[in-house]
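In structure tokens, one chain follows: the form predicted alone.
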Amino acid sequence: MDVLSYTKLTLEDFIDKYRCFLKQPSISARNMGVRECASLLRDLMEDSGIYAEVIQSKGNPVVYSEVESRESDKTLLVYSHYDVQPPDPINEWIYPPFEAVIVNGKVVARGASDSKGNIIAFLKAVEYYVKSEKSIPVNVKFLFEGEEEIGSPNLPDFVEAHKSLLKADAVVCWDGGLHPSNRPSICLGVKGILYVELRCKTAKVDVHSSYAPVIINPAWRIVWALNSIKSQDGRIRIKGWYDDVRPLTSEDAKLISEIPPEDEDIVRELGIKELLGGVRGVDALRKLICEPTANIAGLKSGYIEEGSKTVLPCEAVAKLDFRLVVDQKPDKLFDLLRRHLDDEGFRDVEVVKLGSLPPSKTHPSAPIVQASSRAAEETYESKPVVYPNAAGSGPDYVFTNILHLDSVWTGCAPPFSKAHAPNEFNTVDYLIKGVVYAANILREFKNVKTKT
């Protein structure tokens, strides 16, 4: 019996476990249900014949497991995360976010695609070998964390302290999905991130807005500070920001040229007229993949409820995330941001670092890239879309920089699955394909020639 037949034969149990996993909230931003979810995940793994343990990090627990092969000395480290984003706004959900309602093969729940669906699919692939009493093609180590959605603040220390435990030949970061064209996608790295909060406080309390001619308004201070950071053409105005950006290589340029255009899919899915600046095709992809960003994630000051209130606020806050490309360093850029604000006359604006991750990169010729690409093509009967790096961020550098391993980011979530948004979903068909994809990665990694 092959893995597809086994999955279909045990489909009811597979989906029951998946829904049980989804029903347990694990919102790391609010520390809601995370430890309970780690324990549940361990129990689900052990019910699948995969011995697992919950290891306490400096923050939320890590769920770790090893499955030994009888036919290969190679080891593949599989990373993912069991924590999820907050479900807000709740009133926009068709079904409650933690009831895992299934309708016509679609499962709607927070975490359905990001990334509990990915986890349950890879576990099912390994369960196939364990319960069929077949040797798994390579040794597998599972590392599932509970803080990815808040920037993985404690994963670097955990990995540094457990280098021997996590020794492997390559890493699959199983936290992705399919391309909008419905082809599998593989990312050879991720952008880094620097997440900060700008704060400005003037008076001790809010005052009547009639004092505006003589009292400093912190909201204006924040607005002006933000305006100094980025020009209208999208370029970041902070001196030295682009100094360490690595030039685009010929290999990466070739990969980008082979990616199907995404602008029409994005415009249609989001209901917008066009992409920023009217960019299209390869130009849009290059901006998305290769350029650093400065994004205002949130603003808060004064009275923002219904109706009017004539008030001059005493405090204003802005949250910003900066996406970083290869060779940019978060700590250096944080210092440049502080210096920029000082030079522009905003010493009264406090800058608080909320989190950061360096960028990462794996070469296109790496064995795990070859193995994943072959597995993807065999599973989905189409060549994978290979990105030089993802437009988003993740803790990939702990594998490439601390463990010095090649790493790919891939997964089985549907395109436009509404991850981080209301009505996040997955489907039974995508999950089944994901099981097969995971099993094929294990087999292809066994067969690929690795570095000596």
The other form holds:
Number of protein chains: 2
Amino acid sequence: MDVLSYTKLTLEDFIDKYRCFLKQPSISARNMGVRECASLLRDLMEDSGIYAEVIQSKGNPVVYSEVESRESDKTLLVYSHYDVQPPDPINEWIYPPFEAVIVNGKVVARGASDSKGNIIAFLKAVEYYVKSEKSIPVNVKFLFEGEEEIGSPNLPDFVEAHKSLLKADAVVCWDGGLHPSNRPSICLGVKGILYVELRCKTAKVDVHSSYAPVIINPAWRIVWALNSIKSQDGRIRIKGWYDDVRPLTSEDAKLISEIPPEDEDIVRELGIKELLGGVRGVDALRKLICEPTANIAGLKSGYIEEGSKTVLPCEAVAKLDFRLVVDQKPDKLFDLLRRHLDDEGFRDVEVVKLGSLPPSKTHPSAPIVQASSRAAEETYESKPVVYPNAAGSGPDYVFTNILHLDSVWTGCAPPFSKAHAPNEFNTVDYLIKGVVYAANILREFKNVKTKT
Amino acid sequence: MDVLSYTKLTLEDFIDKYRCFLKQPSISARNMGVRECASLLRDLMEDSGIYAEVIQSKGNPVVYSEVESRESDKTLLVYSHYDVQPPDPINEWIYPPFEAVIVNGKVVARGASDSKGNIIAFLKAVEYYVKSEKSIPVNVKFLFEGEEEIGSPNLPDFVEAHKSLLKADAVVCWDGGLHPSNRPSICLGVKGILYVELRCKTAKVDVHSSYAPVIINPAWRIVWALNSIKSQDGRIRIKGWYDDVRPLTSEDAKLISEIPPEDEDIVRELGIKELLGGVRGVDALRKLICEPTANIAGLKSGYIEEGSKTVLPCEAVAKLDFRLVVDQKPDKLFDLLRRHLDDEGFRDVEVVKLGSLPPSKTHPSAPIVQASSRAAEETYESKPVVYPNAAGSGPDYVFTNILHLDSVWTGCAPPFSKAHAPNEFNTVDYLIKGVVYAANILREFKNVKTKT
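Okay, that's the form predicted alone, but what's the structure of the form predicted in complex with a further copy of the same chain?
In what comes next, the whole complex appears, and the chain from above leads the way.
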């Protein structure tokens, strides 16, 4: 029986497990349900014939498993995450985010696409090999963490401490989805990230705003500090910020030129007039892939309810995420940011690091790139869209820098699946394709010629 | 029996009524309990022998009452407000804001000082004259509105429509309290206010922050727009903003020089190092009284909970209150603000007016200034601190400009009573003094030589 037939035959059980997985909240940003979800995931895996263990880390537990092959000595390390983003703004969800309501083959839930859908699909592929074929093409090691959505703060230490356990030939970071054109997509790396909070606290309590002529207002301080960080043309004004940006290689430029433009899809999907600065086509792609960013993810000060209140706040907070490209270094940039604020007169603005990940890339010629590209084409009957790196971030460097392995980022989430936004969804059809894709990756990785 | 004895004799009933008044929320910014509070106030007044009526206005009702004197033809219009500020941030209250918990003579509640304490004290004074003395020194007209905390949007129309009903010889705006030095204080006017919301909405939904290189971020737009409005030296950068500011008169400068400095009290109370720019003494006072302001009262965009979320917000909002001094005009300044944002390239930033009041002043030589000053000195045994105008705002212009009456702002709230902040309070002792002060104002206004 082929993997598609097997999946269809066991579809009800597959979707039941998926919904069960989705209904368990695992919001790492709020430490809500994460441990419960790790245990649940282990149980779901064992139920599929995949023996797994919950390993404590310094933070949320890792769910780890090894499945041995009798066909090949090669080992593929499969990384993903079972934690999810907070569901805010909660009142914009059509269905509750943790009920996994299924309507006409569409499943709406936080984590449906990012990344519980991916996990459940890969597990099904391995279940197919183990239960139906009684043989798996390569050794598989699963590493599912519970802190990806808060920047994987403990994954580096975990990987460092378990180097021999995690010994493998390559890594598939199974945390992606299809391109807006509905072709599969593979990212050969990620941007890095530096997530900080700027805080300014000026007094013990809020006061009446009539004191404004003589009392410092932390909201103004934060506004001016932010203004000093980025100018209206989008340029980050922190001295030295761009110094370590690696110039675009001709190989990467070629990859980017082959990616179908996605600007029109984005514009339509978001209901906006145009992209920032009116960029289009390959220019938009180059910005998306190559540009370091300074994004305000949150702003809060004073009275934020409906109507008016004449208050002078005692505190203001801005959440900022900086996306980084190779070879920018988060720790160095954090220091530059602090120095910048000091130099600009903002010693009263505290900078708190909430998370960081260095950028990371794998060369386009790596065997795992070839194997996953072939698997993608077989599954989806179209060539994958290959990104030199994703516009987003992930803990890729723990594989490329600590384990010294090639690594690709791919997955089976539908395009525009509203990851990180209200009404995140997946569909049964995309999940089934995902199972086939995962099964094909394992087979192609067995067949690909490796350097060793 | 004198007013103090009468008040002490009936103290239990007095405090019961006060707490009953406080327990009824009347949050005009959220339209919460306001009508119920108007009815309750009328009932409380009638229970004190003061016949009152609830008059519908275009907005929240006005509670109105007339008490006739057989001693004098003079009429004093007493204005105050029964609505209160929202209690946010709610979790910083030691006792719930609408339970009016009383501990050792201290009453903690939203509205305890601003301005339900004032209202209940003046009512007690009139009750004393009516019930105990069977005679009141001057005619009294009470005008209690329910929209002061949202900028009195319907009071001008109400006063305009009821000019003959409100005919009087002077106005006491009974919505103040004692000076930080614990001396009584009288303000001969108010600053104006223009309260606006700046809004920027850029897309239908929040998106993953990896899109930051190509999607406009409304939080950055609001930050840059705000930055264009005020520079770090405190100067408002909107063209023409200061054009109508009336230069300081020598009479006002003299009044300011006689006000005891309050900078050290403010610094200690708020737990701050120094006032803005390190100003002290009379310089701080002059800024507080004479300076137009641009205050950020609220900022909100994106993810504002604990921890990190990598989101690119689709909306950002800033609440701004501008305090105005004579002869600045709110409508003109609103237009200047809109034009400024257009000129600076912020056509995408919407400006919504949430409320406005023109500034207003009464001359220091007015009879009601003399009467209330004498009453204050008799009651508190120290000369009142007289401000040319308050640092705060109020609908004074409806009395000075529409009714063409002299008007003073005073009251009996304790210093640092946390008006508009968590844990607002009053004390039984201050309330009793307030009753005496109100009774003395009526008597002194009868005796003062008026222009007529």
